[in-house]
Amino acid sequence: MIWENIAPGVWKGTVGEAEEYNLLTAAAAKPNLPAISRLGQAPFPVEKTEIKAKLLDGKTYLQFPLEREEQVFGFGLNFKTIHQRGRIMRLHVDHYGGQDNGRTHAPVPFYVTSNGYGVFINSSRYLDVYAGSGSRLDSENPAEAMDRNTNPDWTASPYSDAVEILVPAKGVEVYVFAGPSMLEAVQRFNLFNGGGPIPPRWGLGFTQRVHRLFDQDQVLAEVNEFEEKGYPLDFIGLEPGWQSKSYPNTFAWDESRFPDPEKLIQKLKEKHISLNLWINPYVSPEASFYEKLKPYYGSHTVWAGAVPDLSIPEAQKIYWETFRKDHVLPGVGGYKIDEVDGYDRWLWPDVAQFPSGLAAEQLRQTYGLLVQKQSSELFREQNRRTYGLVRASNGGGVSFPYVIYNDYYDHKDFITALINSGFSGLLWTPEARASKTAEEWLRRFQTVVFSPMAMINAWASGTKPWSYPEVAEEIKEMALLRMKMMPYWYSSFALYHFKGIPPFRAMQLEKGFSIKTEKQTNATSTLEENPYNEAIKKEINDQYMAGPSLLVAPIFAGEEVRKVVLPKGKWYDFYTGKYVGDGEVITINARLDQIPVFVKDGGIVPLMEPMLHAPGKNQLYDLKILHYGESPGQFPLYDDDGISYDYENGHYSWRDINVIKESNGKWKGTISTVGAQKPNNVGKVTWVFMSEKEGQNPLK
């Protein structure tokens, strides 16, 4: 393995003949080197000699060390497990089938360990991963041979001190990201891939997807109903029926249902609503560009639609021109890109051939990256941000303005996926679809409020936010809370872009939340170091951090109480400011009208008055700034025009919000000024010191 230090705390290792087409070349990721440099220098996190590589039979065998107590996290969008040590996976882009076996929508070959470093395998092949599951005979710390007949500690999973990965190629690039903390390693990985996206402000509002065969008038009627009932809405999604034919697709407007799409787009714009279009990439023989694109199709079809080889620049130009001309230029705001993940029986088989000469598996692993990159460039050409949905992604895609979704619908697993997304540079939405009860609908709705995209995707059942009258007001209050928190969410995404900090992330990335493994009595598995027996019997996969200061602990339908594991340091109730605990497990009673949220000591949450639509360009909004606890606080408030990419040229502002306690014992808040040429959409500023308002709820 030949190592090269390519940025502070980032090393590239090469073995053999690495393939030219890989995840980073497909995504065309552009490292943010200045931001990485601001994280500072860090030493190589392990002995380089402990990372081993071998070329054999046209394959590359990689071996990375694991210490006895070291835990492993990541490997993409897993739905059931947080801790990955001891697991065996084949990283393979696919529709999630109910098991964490590596077949998932975004099997990112990046992992981070509790020792504070990360490893990324830059390959577009299917990778076999043995994450501390294989016991090597030549190990310096071999598994102990035990007598099953007499030893009660015998296990069918002996100790392993290595992560081993098989790459089916004659060489590969490996990247190591130092910490020293796990969060800093994740930050370096995200920044190396360009940093996270900053959505347009409207992207952080609510989206509603309408029935697949709605026509133009029905779409407008749906929008009007939201407005009349006082529920916020920022973008509306059309399902396949907007096209003249779908499965496979013409990508042309159906003239009977949408006789004047430009008029529809304009009417929606007047109502401050953006339009999102469903697509999958497979081309109908009746598409206007079908014949012109014919030299660039793969050997197999998907639903009888041709599969364009989008790794070829000439194919990209032909394919996306219709999207540019008929969708983006008239004002469509984004896409929902479906079915670029699997199943095997849907997508092209691995025996398929493509005119680029790339292997079918390489395109399978990167097709989600290609469609994200190329579609978002259509909007960049117009200096207009987009925010959409996609079914597949992979390493290298951190910066793309897309959120992953799927057809799976287990609420608890959705939260585990949201937690795991923060380890791998992904965004995932636990969308709200059909529900069996009013309580389930409310609980699902509450979690989308605290997620990357507040998406209602109940078009098939026709469920609306107000469909269950008994919880309609609670739903409305939660929706308005999402809008109130817009300054907090927008700044959190700016931190993702400029500093690489995931806006939604696992507790393991939060300071004070320990992950050291220790043997405990009366416990069959110990993945969390915690003095409370309740916390060590299972993974902590049902609570997460949102933005700089908030801990979210969802309630699921049917639950009356739940436990919450608080990191070290004082924590306070989001709604009342009441002190709740410090480094302990607390038990809380479920309330129908609230999702449990807690704020770390000194936390600051900037709010605005609730609007039915996100603030537009140059639209002023007043701030109400909440401070929690007994410690001074600081919050970086981000601002730009909310719609363009001008922030990439410096047209943005950071304002420091600070709260201190003065010598007289009174709290004082300040917010820094903004230069004349910098964006500033903030009007009047008021302060709420929650320690002085205990028992009240200023969020209402």
Contents of the next structure:
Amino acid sequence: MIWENIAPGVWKGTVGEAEEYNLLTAAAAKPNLPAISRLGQAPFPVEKTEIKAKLLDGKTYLQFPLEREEQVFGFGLNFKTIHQRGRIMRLHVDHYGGQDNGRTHAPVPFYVTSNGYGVFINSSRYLDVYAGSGSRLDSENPAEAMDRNTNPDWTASPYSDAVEILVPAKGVEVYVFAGPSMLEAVQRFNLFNGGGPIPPRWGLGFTQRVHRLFDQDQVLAEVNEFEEKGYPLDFIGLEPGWQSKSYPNTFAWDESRFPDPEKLIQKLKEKHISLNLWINPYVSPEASFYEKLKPYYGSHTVWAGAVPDLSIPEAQKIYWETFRKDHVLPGVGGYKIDEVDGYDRWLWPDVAQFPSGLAAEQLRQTYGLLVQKQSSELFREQNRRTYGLVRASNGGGVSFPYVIYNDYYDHKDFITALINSGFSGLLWTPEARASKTAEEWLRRFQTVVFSPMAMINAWASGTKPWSYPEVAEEIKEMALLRMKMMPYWYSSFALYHFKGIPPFRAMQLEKGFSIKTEKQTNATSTLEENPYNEAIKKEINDQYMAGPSLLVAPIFAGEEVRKVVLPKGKWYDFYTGKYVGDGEVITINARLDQIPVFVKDGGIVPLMEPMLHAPGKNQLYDLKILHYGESPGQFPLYDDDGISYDYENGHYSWRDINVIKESNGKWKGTISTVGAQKPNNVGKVTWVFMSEKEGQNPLK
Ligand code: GAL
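Now the other one: the form predicted in complex with beta-D-galactopyranose (GAL), given that the block above is the form predicted on its own.
Next comes the full complex, this chain leading.
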């Protein structure tokens, strides 16, 4: 392995002949080197000689060390497990099938460990990962041979001191990211991939996806209903029925349902609503460009639609021209790009061939990256930001303005996916579609409000936020809370972009959080039932951090109490400011109308007044700044025009919010001023020091 220090705390290792087409080239990610430098120099985090690589039989064998207590996180969008040590996976882009086996929407070959560093395998192949599961004969810390007859500690999964990865190629690039903390390793990884996206401000508002066969009038009627009922709405999504044909697609408006799309877009614009269009990429023989694109199709079809080889520049040009001309220029705000994952029986098989000469496997692993990159360019050309949905991504895709979703619908697992997304530079929405009960509807809704995209996807159900009358008011209040928190969310995304800090992330990335995973034997199963009974791990997979200082602990339908693990330091109730604990496990009673949220000591949450739509360019909003606890606090408030890419040329501002206690014991808040040339949309500022509020709820 040849190592090269390519940025402070970032090393590239090469072994053999690394393939030219890989995750980073597919994504064309541009590292933000100045931002990485600001994280400082750091030594190579492990003994270099302990990382081993071998070429054998046209494959690359990689081995990375693990210490005894070291914990492993990452490997993309897992839905059930946070801790990955001991797991075996084949990283393979796929629709999640209910098991964390590597087949998922974004099987990112990146992991971080509790020793504070990260490893990324830059390969567009299916990778076999043994994340601390194999025991080597040549190990310096081998598994102990135990006598099963007499030793109760005997286990079917003996100790392993290595992560081993098999790359089916004659060489590969490996990147190592130093910390020193796990969060800093994740930050370096994210910044190396260009940093996270800053959505347009409207992207952080509420979005509704309408029934798949809605027509133009129904869409407008729905928008009016939101307005009349006082529910916020920023963008509305059309599902397959906007097209004349779908599965496969014409990408052309259906003239009976949408006789005048330009007028629709215009009317929506007047109402401050952006339009999002569903597609999957597969081309109907009736699409206007079907013939022209013919030289660039793969050998197999998806739902009888041709699969364009979007790794080829000529194909890209022909393909996206229709999107540019018919959708983006008239004012469509974004896409939902579906089915770029897909079970094997839907998608092209691995025996498919493509005109670029890339293997079907390579396109499978990177198709999500290609469509995100190429579609977001259409908006960038117009100097307009977009924020859309996609069902597959991979390493390299951190900066794309897309949020992943799927068809699976387990609420708890949706939250585990949200937690895991933050380890791998991904954004995930636990979208609400329909529910068995009003209680479940509200519980699901509460979590979309604390996620990267606050969305109802009613493509099949036709649900609305108010569909369950018993909780319609509570839902409205939650949606308005999302809007009030817009300045907090917007700054959190700016921190993702400029510093690489994931806006939604696992507790493990938070200082002062430590919890040993307990190995528990499944006591209910006997030797007869399962002679190789595996120890199961108990882990915290249902609470997470949102933005700089909030801890979110969702309640799931049917629960009346739950436990919350608080990191060290004092924590306060978000709604009342009351002290709740310090480095301990607390039990809380669930209130139907609230999702439990806790704030770090000194935490600051800037709010705006609840609007039905995100503030537009140059639209002023007043700030109400909440401060929690007993310690002084700081918050970096970010602002820009909210819609363009001008921030990339320095047209943005950071304002320091500071809260201190003066010598007379009174709290005082200040906010720094901005130069005249810099964007500043803040009007009046008021302060709320929660420690003086005695349990009132200023969030109402
Ligand atoms: C699914 C997708 C759904 C919806 C549907 C429309 O594949 O996950 O959210 O868009 O297609 O046919």
